[in-house]
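Have a look below at one chain only, the form predicted alone, in structure tokens format.
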Amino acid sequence: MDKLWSGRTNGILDSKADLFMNSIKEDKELLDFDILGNIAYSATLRKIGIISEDDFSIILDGFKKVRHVLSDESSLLGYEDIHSAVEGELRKIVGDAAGKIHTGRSRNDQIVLDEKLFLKEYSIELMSFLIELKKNLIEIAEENKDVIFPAYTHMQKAQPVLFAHYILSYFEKFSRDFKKISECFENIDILPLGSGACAGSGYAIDTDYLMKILRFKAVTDNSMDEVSSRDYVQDIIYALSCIMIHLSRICEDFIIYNSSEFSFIDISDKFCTGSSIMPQKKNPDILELIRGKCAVVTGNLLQIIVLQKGLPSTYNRDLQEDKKILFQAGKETLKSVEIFKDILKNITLKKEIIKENISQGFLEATDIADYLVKKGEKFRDAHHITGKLVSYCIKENKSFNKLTQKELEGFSELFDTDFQQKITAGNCIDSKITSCGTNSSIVGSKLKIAYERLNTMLLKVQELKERNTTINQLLKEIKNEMD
């Protein structure tokens, strides 16, 4: 098959060669979007008269036949890249008009094009899962905003928290990868047509006009920057890596709080596994792949980083890689994120189990230390007691709530009538007053606030979805500008 790069070679590779260049295998993914940009360039060949009317409505119909041929895979086989099927196929249908497409353009600034456009859907598909991710933390967190859970540090007891306050921290993370996702689209969307190999174009290209019709808020500034960096593609994985990071997390926390040793949580029969071998085991085995999956997307991020290291100006053949690795860290970003929304509303709370075991572990013991600083004792010293207070209750195994009086005297005069009520759970919740701690009334608010940002977030997905457009939209555009 005819090279598009054949003339100064005779466009015979050998065949090892050819094999080992062949980028359609990834390339593929992006068969809606170079056809989209197609489209649109060749649109704008026909406002400088490169492209004829009568051609360009040949070329157009052509267009949609080929969207048609290529979606069968097999029809791909033997082109180097998606640009070369696309306008191979285009060839065989509309003849020697096919030619003129790639006028004053480059493969440089056409895969960019391409990659961009596919970012800019992605991004919207994953920020509308991330939005159902958070809502669904809400949820949880609202028809449990009232469970006392135990927080930990060092996997060991800390302070009672509300179940919500927990939940809630994961809606925050998440909130800032949606933010990291919102900006990227930012970045993405600049058009890079009009760079061609890395000059520019030596044709009365209409950019503006690009812009407008592909939805791109700017054109670009520099063509050599344009066709040789990545750093969007980077960005991009970077904040996919740190969604997993955050999932990964979560799950971790969930395959604990599964356990036996916890049974903090039951997840449904739906989205667990058995075993082989062991009749009476139930496994968390999709929480397990998604933190198994955080390495394969936190590997993408370094294979990036380390293919772009090094790079002489302006486009090399390396930065083919790019397409297996974004497109395989968003494939496992946006599954995983899929998957975990569901799982949350197949997640149990065991609240006896849970209530049991606030009541072990001494969970109050920062809330006595701070008893006595408002007593009137220095920290440190507050602190001190209540080490030996807890190393007494330890000894005669004891809770702090099974304490007498004069117990409690033994270690301080300070300890006063109104100790046991001062250091229940629910006000060892309460007595946190600063505005991100766990307090049952400021936890309240900040559900209530939590909805109104979901809201705001579902606007600026709205918004992003009208600053995108597809292939129909392009020709129906284009359709009511010849008519």
Ligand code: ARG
Second form
Amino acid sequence: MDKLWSGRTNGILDSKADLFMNSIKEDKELLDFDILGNIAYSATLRKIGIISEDDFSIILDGFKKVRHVLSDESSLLGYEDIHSAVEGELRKIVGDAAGKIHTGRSRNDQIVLDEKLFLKEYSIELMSFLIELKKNLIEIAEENKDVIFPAYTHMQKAQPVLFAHYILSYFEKFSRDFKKISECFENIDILPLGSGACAGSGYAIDTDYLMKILRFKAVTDNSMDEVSSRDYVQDIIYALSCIMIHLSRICEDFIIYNSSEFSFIDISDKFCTGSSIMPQKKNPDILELIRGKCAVVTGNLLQIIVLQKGLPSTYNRDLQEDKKILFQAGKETLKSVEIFKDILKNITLKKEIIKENISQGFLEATDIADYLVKKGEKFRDAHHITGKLVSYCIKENKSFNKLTQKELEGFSELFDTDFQQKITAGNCIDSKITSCGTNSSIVGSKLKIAYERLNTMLLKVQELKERNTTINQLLKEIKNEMD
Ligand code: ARG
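Starting from the form predicted alone, produce the coordinates for the form predicted together with the ligand.
Zooming out: every chain and molecule, the one shown earlier first.
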């Protein structure tokens, strides 16, 4: 297939070199975005008389056909990249008129445009999935609002909390991730066209018009920066890594809680597999795979950082590799969020086992120290007394609620007859009065607020959708202009 640049080199390219630099396998993801950008750009070339009215109508129809032809992946084969494929197929359909569409631009600014258009659409899809995931988190917290759950530090039983409080801790993490994606969107939302190869364009390209019809919020200020920078890709992969790290942690929690040693939760058979040899096994493979995919995406983060290190100004072909990295990170994250939100709908709490577990781990110890402090003891001494009490219970194989008044008084005279009634897991929970704590009325109001926060996030996605366009939308607008 003829190269767009074959004039200079006579197109004599080693066949291995040709294959080596080919990016069509990755670029196919960009087909619609390349056509969208091409339609908008042709419209601005028409405004300055480079493309005639007649040719423009022919070209518009041509692009619709190109989209159809190239949606069959086999017709992409042989092209160097998506830009060559779109221009090459357009030439086959409309002939010479296609020769004008590249006037005043370069593949260097074109690829940035395609990637930014892709990322705007991708971010919106991911944010919508994150909202669903968070909705499912709230629902499972709500359904199990009264369940008391053991919180762990150092993988050792720490303090009783509400299960809803535990689940809402992930709501917070994913909310920050949502915000990160929406901040990335703002950095992506800058029109690169007008940059050309690196110095700008010698044609009076109406970039304000392009900005408006392609729904960007601003036009780039510096052509050299625009064609050389991929920090907008790096930022989004960082945000994706955060999502994957958070997913890997909740998956790890669930894998542990689902194990027969813990048995706090049961993951539906729909999301588990069996063993080919051990008939008793029910393995949480999907959760393990999400944890594994976290390694892939965080690896992608390092790849995109190293890709840019020490690159000379401005565009260098190294940057082509960013698509492989971005698409891998993008797909793995989207798939992981999508499946994890479904897993959330398919877990059941084993409440009796959790209750039994709570009664055994001395989880109320910190509250016993606080009990003594409230009766006048210094915290350090109260901590020491409680530590001794725990050792005694372990030796005597007793839980706190089996201690007699006499036994308690042997440790401190401040232990009163209200001890057993005050030191229950429920009271420990409600004794936490800071606004970030597990107190049941605080958690109840946080749950309500979480629904409101979800609504705000939905509005954000709605706003971003309006700041995005599609081929059909653009064609409609251009047609209205022409009428
Ligand atoms: N496939 C290239 C990329 O992804 C497009 C830009 C090519 N520019 C060039 N001067 N060869 O970066």
